[in-house]
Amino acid sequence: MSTMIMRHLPALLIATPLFAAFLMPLVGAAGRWVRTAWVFLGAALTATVGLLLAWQVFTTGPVLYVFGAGDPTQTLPGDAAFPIRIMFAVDALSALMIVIASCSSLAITLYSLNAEARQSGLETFYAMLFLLVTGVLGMVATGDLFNFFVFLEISSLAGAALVAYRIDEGVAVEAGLKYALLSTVGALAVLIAIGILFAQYNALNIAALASRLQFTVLDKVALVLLVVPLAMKCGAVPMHFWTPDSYTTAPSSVTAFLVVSSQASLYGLFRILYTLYGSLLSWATFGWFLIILGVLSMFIGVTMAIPQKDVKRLMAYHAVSQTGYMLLGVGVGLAVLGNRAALEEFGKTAMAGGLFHIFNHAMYKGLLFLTAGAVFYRTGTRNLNKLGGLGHTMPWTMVFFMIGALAIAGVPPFNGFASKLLIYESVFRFSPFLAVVAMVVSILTLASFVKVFHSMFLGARRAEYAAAREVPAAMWVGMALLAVVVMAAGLVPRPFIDHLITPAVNALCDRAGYIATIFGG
């Protein structure tokens, strides 16, 4: 029995989730605790089997599954064209992802338990929820370019109608549909792009397609329907635009794994440029394409974050800069891709510095969604002329919100420490200025946080809120379980980096490889 849920846990992966989510009207009828009790088991169940599926992934190497067919783990033949089944290619890379997300929704969905429960309509926002895990993960380890597609929009569908959820006088839904419209028409993009790629080469399969590719005028023009709208999803200037508004008038455990949503984008748009194309690309030119994102997403984001008096809002500037140390050290390792000594050198560090951020911030960025959301559930305000003095009753959520605070300023011995300063040491061999724009940013990150924190937790008890209180045992929990992450990456980054990251980097470096493994070669 263990035999064989092993063998399908790619399909679990998915199953989980979504058995979670269709149930969930049927399941709700039942009463609060009955709800309660599922919501639970599904995160639970969904957690286990994506960290599974990743050990399984670190410890004995690619995953294939190959949805109804007799022996799930068979290869593509070489001439593969369509129909072909829907095929899960699970590699370090993809594993890295399973692994932030199934984190990341467990103790996102535990503390949204208590954190939702004055609210009406559980049923649909804890189905939404769970889809919008679904989509993440469908994302993250699929091998077929229009599933892909597929779980971009369970994705974006689901987020949307979370952004939503909660109204607010209509600016929630403004914000909603203003996500929803963004997300279509990327996604329409994406589609136009993956039927170009499918007329000429008769694939839909990731390795199919990139083992076929000539880079003509056509697979060009698909390279940018592609590149663009997976930018914009992941939230880099100069199309972040949709993210301040549905960061902040999202409930903030909706927010969190928001974060990993975009994620998922940046996995893909890596995906595309390192698996799809590779070698076809001019390595320098794409390589600097990402810099020059970087680093207009980190400068752009910090120096709009710190004007906001939204909490949720400053915020979410701050997860659009972050993004850039992931996209700068990422980019660096593309410039010198084609290089072999300077890949070795320093570029695979930059890599390395990249995924390890993505995985560093989806922690503490989603620890700091938390602490607004229960500094908003104890106050009912998100504005910080009209807070302070919380440190008092809510000390356990000050103590939260100082490690996320430290660690996404990139003070040690926080997690974001550790990932900065890899991308800190391989960007200056690469270029010295990008390296001092990085730590600049930095400073400012640190600068923005000390006010919010003095603005929220520091200073005589306001009147208006002396009777708030510490949140309830569900969102304590939920906020601990990230917080330990944050402080375990940063007091021990090495067996993060050597098990999870380093592979990962060999995984997104090594095109022929991943080719090779989907065609058993």
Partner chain sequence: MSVNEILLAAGGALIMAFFSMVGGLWFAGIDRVLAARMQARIGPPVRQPFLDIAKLMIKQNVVPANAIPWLFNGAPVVALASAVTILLYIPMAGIPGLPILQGHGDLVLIMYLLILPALAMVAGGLAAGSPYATIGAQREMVTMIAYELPLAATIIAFAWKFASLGIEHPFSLATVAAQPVWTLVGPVGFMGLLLLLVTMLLVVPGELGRIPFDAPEAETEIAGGLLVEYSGRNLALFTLSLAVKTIVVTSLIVGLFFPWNLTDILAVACCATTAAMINLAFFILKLLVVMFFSVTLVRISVARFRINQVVDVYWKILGVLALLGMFLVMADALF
Contents of the next structure:
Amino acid sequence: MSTMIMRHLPALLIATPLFAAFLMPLVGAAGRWVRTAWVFLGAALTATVGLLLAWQVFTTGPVLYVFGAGDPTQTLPGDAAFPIRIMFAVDALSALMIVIASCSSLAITLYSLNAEARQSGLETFYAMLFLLVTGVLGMVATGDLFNFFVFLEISSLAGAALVAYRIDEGVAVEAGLKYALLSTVGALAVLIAIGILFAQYNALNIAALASRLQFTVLDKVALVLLVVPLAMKCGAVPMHFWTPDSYTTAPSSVTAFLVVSSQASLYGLFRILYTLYGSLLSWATFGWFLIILGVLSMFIGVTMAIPQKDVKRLMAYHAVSQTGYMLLGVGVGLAVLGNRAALEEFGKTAMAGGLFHIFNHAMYKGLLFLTAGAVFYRTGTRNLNKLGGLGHTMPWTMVFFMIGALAIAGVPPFNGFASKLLIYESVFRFSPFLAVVAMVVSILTLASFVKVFHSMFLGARRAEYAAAREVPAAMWVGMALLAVVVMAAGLVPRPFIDHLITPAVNALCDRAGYIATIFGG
Amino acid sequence: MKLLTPQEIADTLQAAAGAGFISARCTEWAEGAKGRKSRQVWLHITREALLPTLRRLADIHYPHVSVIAHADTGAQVDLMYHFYIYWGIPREEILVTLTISLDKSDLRTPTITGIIPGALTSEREKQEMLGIEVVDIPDGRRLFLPEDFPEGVYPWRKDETGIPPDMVKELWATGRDSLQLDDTPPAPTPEPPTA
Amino acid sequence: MKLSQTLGKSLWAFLFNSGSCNGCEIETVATVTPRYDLERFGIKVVGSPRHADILLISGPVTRKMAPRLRRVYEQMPDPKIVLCIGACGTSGGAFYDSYTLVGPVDQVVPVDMYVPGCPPRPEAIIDGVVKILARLEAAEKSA
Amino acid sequence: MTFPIVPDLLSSLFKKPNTNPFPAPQLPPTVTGLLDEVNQGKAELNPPVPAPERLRGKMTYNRETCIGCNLCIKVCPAHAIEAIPAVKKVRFYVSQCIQCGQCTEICPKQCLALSGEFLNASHDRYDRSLIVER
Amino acid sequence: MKTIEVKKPSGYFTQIGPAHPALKEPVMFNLDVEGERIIKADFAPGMSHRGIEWMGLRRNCIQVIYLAERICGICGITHSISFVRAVEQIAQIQVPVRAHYIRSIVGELERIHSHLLWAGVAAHELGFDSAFYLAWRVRENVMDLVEYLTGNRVHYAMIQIGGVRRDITREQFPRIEESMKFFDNAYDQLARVFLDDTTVQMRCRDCGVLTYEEARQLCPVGPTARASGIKKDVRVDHPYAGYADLDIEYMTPDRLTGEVRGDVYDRIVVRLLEVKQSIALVRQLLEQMPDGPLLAIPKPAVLLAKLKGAAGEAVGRHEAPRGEVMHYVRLEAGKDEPVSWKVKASSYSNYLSWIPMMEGEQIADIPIIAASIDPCISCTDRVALVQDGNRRVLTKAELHRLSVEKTRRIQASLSAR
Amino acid sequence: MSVNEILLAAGGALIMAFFSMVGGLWFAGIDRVLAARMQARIGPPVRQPFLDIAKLMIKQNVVPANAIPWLFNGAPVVALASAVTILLYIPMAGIPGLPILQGHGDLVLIMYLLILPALAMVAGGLAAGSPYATIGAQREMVTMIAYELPLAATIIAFAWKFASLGIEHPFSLATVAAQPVWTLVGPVGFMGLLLLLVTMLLVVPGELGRIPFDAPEAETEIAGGLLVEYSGRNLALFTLSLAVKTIVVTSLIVGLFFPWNLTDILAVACCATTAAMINLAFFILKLLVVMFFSVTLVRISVARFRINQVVDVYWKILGVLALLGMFLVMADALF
Ligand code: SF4
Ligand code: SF4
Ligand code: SF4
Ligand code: SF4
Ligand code: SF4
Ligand code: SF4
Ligand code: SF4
Ligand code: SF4
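What would you give as the form predicted together with the partner chain, now that the form predicted alone is on the page?
Every chain and every other molecule in the complex is listed next, the one we just looked at coming first.
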């Protein structure tokens, strides 16, 4: 039995949330408790499967899974005709993303059990949430471009639905539409790119494509059509404009997971640059492309964030800014990919920093959005000018917020510092000025969060929030879960780096290895 | 600029006051060894003539407003508007005082801040200290008195609206009454030196 | 508690003008300047009553300042000392009767030492401080 | 960029301070101890900045020559003088006196003078040392 | 850099009564600020309103001199000169010329001490304590001189109606000249420290500007007006006391810097120039001082009797260190005490100028701007952002109500004690 | 780390905490005496800061009504603890066993740990709920942002120099101590380092909240700012943390720019203990000299900057200087 499960983990990874989603309307009819139990079960199982799969990858190497084949681990037959079957290729990088998605989704779902309890239409909500999870997991697990597109679409549509979930707010619908529209346009571009590639090489499998790519003019067009929408989806400047709107209007639990979904796009971006196009590219050029995107995102994100009055909007801009760090780290890695010495000396550290930051960001930013949601849950407002004095009544939320804020600001000993440290101490070798910028942005982030902290939690008690209390248990647990991860990854970063990040970095650099895995070479 | 003599100023202002003119006098006062004189023009006019007269004065030279002095004369309150003209010309400055008398039954006077904004402080003070209504004053809040000072008590009035005796605190008396002093006390004990 | 051992050797002062003519205020400030230099006794002028150990009050306490004086006194953490400087704070001085004064100072906050004079010379203020220190020590001994 | 005070600061480092060390340069281990020693003649206090001859300090009063005309009371701007009608004498409250000296000028018998004594701090404003009656 | 300052939401309402370890008359500022910038400024004086004019109407003229002296402790002679000059005009008392000169000499010494005091306070407001100590260290010299001449460091009690109470004798001249020499040197040092220092310039140049036109309309006096280019100085405009015999110049900043900007720096320039001017004036006055009696009516009792018979009204003025002080006095025959006494202190005329000076500047500039007119503020009320958490703008009426309630409460508790 | 190591480190940390507080207060005393002397005053006794702390300890510890007590009371503790922690990473005079946490952290960590005491003060100030404190806290935050640029540029420039020479652990202070950076550069780099030194000397008053960068505490403007509501023990802890921080930043400068030891310079041969004593004394002397120039002299010879001027000075003047210095250090390699 257990080997059976282990063998089919990749399938379960998708099946579990999908199943949970599809049965949601049915279960929902059975009453509140059953529904809650179902949601919890679904989330817990998904997370378990995800973590097991990741464990498998980290211990035994990349996992390949072909749906519908007699032997799901069977590889493609030589250079046979194009593969029609859905194929999952889970290497260390994918595994890292799966860990992120699993942890966040568990914490977030728990949190939402209380947070959204007062809303109507919960069946749809949870169905969509599970679909979103499915989409994200699929995106990071698939080894096939077309599947990637399909999962991207799933996550986009579910995301759009969730952004618009609070229909009573007109803005929400608008934001949802915006999100859907942009995602669709983006996805369309991806689809066209896939079409271009397929037409030329008759393959959709990433590995297959990678091994065949000629870098024709059309390939270049496809590259642009892939990179631009993905950069947009991950919220990098100058295509970040959709983030504030959608992040703000979506329920906080959704926002927290939208962060993960953005990071899945980031994953896609890296996959395409490193693995699909890989050696064909001028590394320096594309490295600098990522670096410039990164620095711009960092700086513009934070300067836009500081004057915001809406907590979640502010946090959304910070998400843009933090994405910049990931782009910077990985970009530096890409830029020196061709220079083995430099790669070993600092390139890999930079990439590790970037990837570790993806992990950390998902945790602390998720946590921050959840605390913002908690405050909204008790006060009904996100307006910083109206909030105040909540520290007297919501001490735990305040502590969780502090943890998240210190982490995002890169203050030791929280996890943000651990990943930023890797970035600073490697990027400076590439260009010292970049390191200085990164450091300064970090302190600006701190300033911004100190202000938010003060506006929300400090000051005299306010009459209008006299009734505010600490959040209910499930929300507390959801936040605590993330807070613990944030603390742990900050206090003892070594194990995380050694066991999660470094394999992922190696996987990302090792294009040949990826191809070989799939072709069973 | 041709400088007018005090008498010419008095005449000009008298003309400006027209029917509102009551009386005028010019004074001089010398100090120091050289006997250089300072000069003053005193004009008593009616309330209605105040603004026209002041405008005329401003035509002669933009006046510096010093203060609006006051005196409670019983049935009336006198207001003395003190202006200087020809300031900035060594030893030529002339003090022009426009006095108006207001009946206590009708303590109102127009604001002069339209002509000289700097008079605001003094006008606010007149309102709170004398109970005069300065018509059209741009800022009528209290200035010196505490916010909780009783309404209808005006420190500078000498009638029943002035300071009632029970408001006066005799600070010197505090604790003196409890002193046990006989009239021929023993010699004071010398203070141990600290320094 | 060794009050004078610790308190007296590091008196942080807060200056309060309760409506004085400035004469005493200025002479008090003069005591921190090089000629007199109160800092050599560990006395430092601070900007917040929360940091203060000794309140140096000048002035006969006007109606507007009385509540503020009271508040500043209450904001000072215990133990605290009050020094009243000048004739008008002590007993009204030249302002011995008025409708807008609620002094003298000891009618508003308890006073530990009076420094008469209008204004007292800076040395007289130092003398007042020294006398306070002596009293603190005496109080500690007797306790 | 100029910082003209710096030379002055640095040179002051090597000069004698401007401070008059009254009553002692720094706090003694115990103030009362020092005062005791002073009383026993074992220690000395540093004097204040010398006061000029004209300094107006604590009141002195010659009770014998006073005729009780109360003119001093009439001019005193501080209500510091109290008549003692029973004996036709007066009494001075030092803590209230503002040292204007007007009483000394109007007194027909010159029984009043302002001494150079100015270290009058006391914990009681009606301390016997602050009431001058003779 | 503005954008990344940690900003407070705009439009919150602040009250500042600067809690200064430094000087002066308590004044409270009510400010609308945005971040660190002042949008709108207003002030509430009267914290030290002692009802002096009212008290004066209950005392005889000799007593009033000492009351007038205590209107302000910085210029111990200003108000008494002004008051007695008004009374002398009413009673037609001719003051001996020597007394006029002595009045002027003390007046100029007072200006030196006051301007040095101010310089120190201003430096302290800027956080420049060494300059504060330097200015006050220098100032002790003039304090010693004044004490030597008058018997007190602050309230000199020199003035009597009809003259002065104490002489400045020939034996005292060398001591005075010694001080003047000292100040010649000290002036150079102070001018360097205050005018050339980069940080002082950074803080004071173009900060708290009062334009010529604003100054003309708001009628400030003294250095505040002169720093904005208004040529107004009672000593020049209006011949009186020993000044009547001298040819005095208006001190405007362009004499040193060649331009008039009307900012805080210019106010420093004017005051420093006036210190130098005062040194020269003291020397001239000593040189020209004639011999003669000190008092028109030597016996105070006789004087009181004469004043009882005097009637009329007059204005007495003096150029105090902060600008014109003027007293209006009205006497009636048969009364010991004046029937009317109006005091106009210099700061009274200068207050209004704060508003144009402060608006648009930063919170950090409040102390130095407030100090730049050399008022007598020393506020101990600390900034109290009004009510729950600082984000509500209270209307004037609300504010008034709140403060009334609060005052009542506290006073009730006081009287209960 | 083994249990033994941890115990050792903990003991060492306690000893370090003690000595750093004593040393910090002693430095503060010297600072006050020197300042007074330069201002032609006698000034307090050198032990005055100790008396102040003793006094504060017996005073009532007021927690304002609007404050959140645990945050308000916790902030001073965090400030002191973090200030002491930084010292555990900074090598001193090449004394063996120091720093206690050798190898566990480097310059970047120190730079970020330096934020902590200030951040704790900000948190405490904000937690006090008083308007003055709030203004002060905001200004402190802005000041932190302001000096971060020159500080970061300096540290990165150092690391770059070492890394470019292929030296391992470019961010470690031990590296600097082993190879004084001045010896590694040519004339151009020397100029660059001089610029960096000037920058760092002026970052110190900002770090310590001293004039001219004391806008967050400006006594004449906001009455003590951040600390306005603090009293008693809490105020004592903040005072101590500032004292310790003085040691920290001066040690940092000495460590970066003047790492020489007396025994090495004079090439004296003596037993290890004597050498350590000599070097320690020399180290303290260096700290005092650095403190005199970057704290005492600066704070008494200038006026306070407005907060926007603080930012201007740190970004537009010192930031540019530091970047220029960094550039020169980098350009040096070309010659
Ligand atoms: S008691 Fe004297 S020193 Fe104190 S404030 Fe009053 S007048 Fe000034
Ligand atoms: S005691 Fe005299 S000098 Fe002091 S404040 Fe009162 S009136 Fe002024
Ligand atoms: S010196 Fe002045 S205040 Fe003192 S008793 Fe004499 S008249 Fe009164
Ligand atoms: S004036 Fe002289 S004689 Fe007359 S009562 Fe006074 S002290 Fe006595
Ligand atoms: S003669 Fe002089 S002393 Fe005698 S009663 Fe008359 S005023 Fe008094
Ligand atoms: S001068 Fe004005 S403010 Fe001063 S006491 Fe008299 S009435 Fe009050
Ligand atoms: S207000 Fe002016 S005249 Fe009055 S004491 Fe102060 S400085 Fe002197
Ligand atoms: S403005 Fe002048 S008179 Fe009024 S309190 Fe200030 S110094 Fe005294």
